[in-house]
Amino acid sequence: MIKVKNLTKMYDKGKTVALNDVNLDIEDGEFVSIMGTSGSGKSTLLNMIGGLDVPDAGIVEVMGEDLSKINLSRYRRETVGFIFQLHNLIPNLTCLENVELPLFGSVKSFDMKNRALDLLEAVGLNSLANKYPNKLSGGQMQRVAVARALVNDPKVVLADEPTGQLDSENSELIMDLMQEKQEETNTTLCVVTHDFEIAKKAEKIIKIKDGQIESV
């Protein structure tokens, strides 16, 4: 599903090497966690896979396609679902409207409202569909973010510290939701985390140190 070949990414005009000749394979439907200290390159790797940033050298292939040769906007809209540490909900949109957002412009055939409501029900928030984010708790907002990431039926879900701002109870709930949906739909799930309790839920733990794969 995901193949990373000799991937290198530098910042500050080459002074900072975030990723250094990284090679990695992630299978279709696999749940992997990516661990490493702050600045190790784990979030940069996730951004490369998600098409949010482009490498200085090397190749990222997803579903057999080289990301440097495709329309990244369409790829992000139709193939990938993103979940971030900060939920990134749009404050002037309701929960329902936030979840519907990725469906605008999609070539996939969805009844937008019903699809979004189904996902809100799946994360236990259908009763809050018309509430605005400022009326929700942190755990509820992150559940909306999970629903939004899944609404377009992505083949790949990328989660960057999705439980970093949550207490242990909500962290467990969010991870259970993500894992349940991953298993139901055979989605490839990549979770960046510093929490070993979260990481060990995955089928495979990838450890990054100083921009290189330390172990898989």
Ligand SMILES: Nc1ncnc2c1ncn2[C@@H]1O[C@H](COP(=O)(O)OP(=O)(O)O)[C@@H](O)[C@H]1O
The other form holds:
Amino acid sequence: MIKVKNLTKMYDKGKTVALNDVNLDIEDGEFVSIMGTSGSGKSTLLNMIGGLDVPDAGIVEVMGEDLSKINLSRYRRETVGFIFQLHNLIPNLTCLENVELPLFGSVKSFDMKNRALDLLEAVGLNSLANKYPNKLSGGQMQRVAVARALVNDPKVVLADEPTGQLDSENSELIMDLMQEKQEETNTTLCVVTHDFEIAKKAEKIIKIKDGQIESV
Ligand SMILES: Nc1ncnc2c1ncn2[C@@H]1O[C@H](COP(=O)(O)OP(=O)(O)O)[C@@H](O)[C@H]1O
Ligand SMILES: [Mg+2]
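With the form predicted on its own in hand, show me what the form predicted together with the named molecule looks like.
What follows is the entire complex, opening with the chain shown before.
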């Protein structure tokens, strides 16, 4: 599903090697977690897989396609769902409108409003559909972000420290939601975390250190 080959990414004109010749295979429908200390290269790796940034060397293949050879904005829009540590909801759109957003311009023919409401229901928040994000708790906002990430039925879901700002109860809830959806829809789920309690829910833990895979 996801093949990373000899991936290298540098910053500051080569002074920082964020990823150093990384090789990795993630199976279709697999749930993996990526662990490592701060600065080890986790976000860089996830961003490369998500087509948010491009490598200096090596390739990322998703579903047999080399990301350097395809339209990345379309790939991000149609194949990937992103969840970040901060929910990144748009403050002047309602929860429903935030969840509908990835459906604009999608080739997948969803009835936008019903599809978005279904996802809000799946995260237990359909009653808050018309509320603005600032009326919600942190845990609720992150649940809306999960609904938004999944609304377009992505094949790959990438979450970068999705529970980093949440208490343990809300972290559990968010993880359970993501895992439930991953099993239901057979998506490939990659979760970056430095919390072992979160990481161990995955089928596989990928440990990264100083820009290299330490163990899988
Ligand atoms: N945009 C950037 N510009 C310069 N250096 C960066 C940038 N993004 C990340 N880095 C550096 O690359 C390394 C890996 O960072 P990152 O992938 O964010 O690690 P993690 O997510 O594991 O904390 C760190 O040394 C970080 O300082
Ligand atoms: Mg990071």
